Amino acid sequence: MRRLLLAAAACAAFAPWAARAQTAPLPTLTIGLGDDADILDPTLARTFVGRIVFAGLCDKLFDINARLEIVPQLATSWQWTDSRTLLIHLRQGVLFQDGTRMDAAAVKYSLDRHLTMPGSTRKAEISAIDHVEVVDPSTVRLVLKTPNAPLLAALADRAGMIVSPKAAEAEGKNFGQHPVCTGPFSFSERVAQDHITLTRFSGYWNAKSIHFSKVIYRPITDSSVRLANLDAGSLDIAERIAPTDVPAVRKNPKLRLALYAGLGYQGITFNTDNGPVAKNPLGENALVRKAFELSIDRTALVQVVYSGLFPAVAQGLPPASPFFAKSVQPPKRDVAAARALLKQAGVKTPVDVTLTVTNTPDQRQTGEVIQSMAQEAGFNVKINSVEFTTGLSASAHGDLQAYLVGWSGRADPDGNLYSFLHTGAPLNDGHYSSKEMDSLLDAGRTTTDLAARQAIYAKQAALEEKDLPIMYLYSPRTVDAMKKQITGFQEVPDAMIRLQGLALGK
């Protein structure tokens, strides 16, 4: 007897080393970024990589599938109880990175917060809402002015992100210094420029899910650079790898590929009438932009840049859409055509142009292809290259003639189209205004009949192809690359990287 006493005491005193030798240590994930993000406020922020870091920092009310279905994350369920109404059922025992519980009334908080905030970037997604109620602490309804198709969609986006009232209330207007939300990983720091670090949060309501302890986000402009960053194996995943590097990803036995289709646009922004730089032939005359696009080959300069894999488009919606007006398609490059509605413009040639760039290989090869397809048409155009965070604040605060930019796109066309050409939205940076865009856009939020959004769309298309205040250029594929031995990658058309259910294999 007491030899087998001695025995278990032993097994008792071996356990606990035993079961630590059998759980390694979670290794981290280091991503690297296109660009670097710019606030990490989801009420404030409008960058793509934003997005990817808020990927792991902050779980929305709904998330999209690849099949572009709407689905549950923070919410349990929904329903409308009328055309005007949403009851949303909230998951229980979800905890913010600060331990405080998200709850109906955070939600509340954080939908006025989207609201009324000053700078607010998702006022103009959700502003159908009139308010907020709570009903009990796992369920608050949405009391629309109107009916909104795209609120679902919007929700399922940076809109839908539920911040800590606590810390929110704290930090003020430095909360995208210190954000604390509900994703997996909590914020740890931030070196401009340099690195964004998570470090996983063990109160994330789904833990099992995450296999990392903490992720790294390394902004990287040259695609070049993340790629052989990324073959070093100083990184694990490498996103927006540049399209003339797929054979390169493809051939490397240490490497894949994940190539999909996107829900966005690259085009370039005209400054119509924000500031004093809209003053001037480009900004004012839609005929001399018309002109602009009719010096330009748009698949030709795809397949220059980016070796044909985009599809050229002259609307903010993918081909894939089931908005996607076919009668609206890029004309044909016609030099005379250009050179006549200059002339008919009534405008001294050459006319100046200051096109502004991101500073990334793929961006400024983009923009002297353009450079010099304009120059044969009568436009000296001259090529800014600048950060891209630079840019976006340059281009909101009216500082540019024409911004060569993108946006990645979202599930419903709303998304892509509202914030950006209805008068006074707020990604409106060129401050274009028509009554008809707006009534059409409006109409387009309102209407839930497919076919009657779809009809709608069309007309859309058609006005802002006349009006040209965005030249919509080519609708991007995702092209990531990442390590043989990342599983567990979910290829959803928002191109967002998600971290529920990501590994790194041996």
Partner chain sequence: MRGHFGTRVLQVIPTLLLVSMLVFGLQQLMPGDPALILAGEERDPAVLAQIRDQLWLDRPVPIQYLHWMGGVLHGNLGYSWRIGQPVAQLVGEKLPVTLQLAVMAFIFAVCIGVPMGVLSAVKKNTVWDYLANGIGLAGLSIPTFWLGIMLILLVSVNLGWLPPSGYVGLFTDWRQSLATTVMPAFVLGNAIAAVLMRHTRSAMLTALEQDYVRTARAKGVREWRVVLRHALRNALVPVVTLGALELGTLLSGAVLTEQVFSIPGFGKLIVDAVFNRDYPVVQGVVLVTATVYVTLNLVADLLYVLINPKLRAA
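Output block for the form predicted in complex with the partner chain, input the form predicted alone:
Just this one chain is shown here; partners and other molecules are left out.
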């Protein structure tokens, strides 16, 4: 009995130390972003960097992994009961950061909000949904208008983020100033252009995986300054470092690099039928576009401008995608063949081409390399360097001939192709139109079988390589730099910085 009492006394004496050891203050993580996020409302948000902040703030129904597979997050499982009905089973015991419970009603509220809220930028992504039904508190049924394979990938992004109905109702259109979701960190403070601070949410369903007390996102637009901040210790992670800084990071013993596959592409969109500017040999004749392609050595271009860090591609899907068509590879540069094609097309050389590029150093340099290569084959390329918004507007209104522009990419192939190539689709700025292409893209969207979709997208890539409405150049990889002590960084092609499992070692 006496021993027992002594043991109890010892336990009581050491308990405060034990408790203190367990609750040792967690460090703060500071992430340098390439830009300031826009509004922090998943329904209205538009920017890439905004998605990085949401990775700490809002969990989604699904997520994607490094192999681009759909994995559950707020959902535990899902099943297609038929081609137009998706049943989602939800994780139980999940709380919103305001303490209310996440359930099927909240999922229905969020999806309905995405579909009906004025100005919603999610509406197009999930427009296939006809209505949402609450089956029971942990099951929700999505009834679609038509079969839609890309829906799961959309729900693995902002459209799958579930907001607190209580907070959304209370805040109304100001919800983006005080967002409340189910993510590992809750919103604390935002000073525009300076920082966004999130604080660890103790009620997070997967709290064990979170090893920071706070996350501070700091927008630092200049890549060199971002890297200098990382080097000086003001940042723990700097996202999107310039490829030219890669050797410096590799040499720095304090830092390490995460260089991994992306989802997007960089290419030249040709104006084939958008207004009078399209009336030229390059816009009207696929042979001329093919000759232009043959005059360019993509691998050499990537070597010159990006030190060879990115893979050259001739299709809109990244090599990491399970739908990447291995049969469609960039052709070798062949100036003689290019000249022969121009002769076959019966056009007068040199063919005048105005290539619009965004006025960033790397894009201008890319334009100059293209200009110099294409000249040898009989093209007179003039570079028109404009600011991004101006270029975007000119492209949409058909005020340019060829546009060097990229796409950040989506996990599902439909997200990289349909909107750019389908007749009348919103991002089809060149107004390319082909019945065969339309039917392939429609089939890719409505078919859910993986092998069948792979076959469809292989055909689509081959057709696109023939028509060449877009000449893809390379698939950019993500280059993030971080302190050597950072562990658990997940290299997922969507380039989001996932905070689950991330830690700062010694």
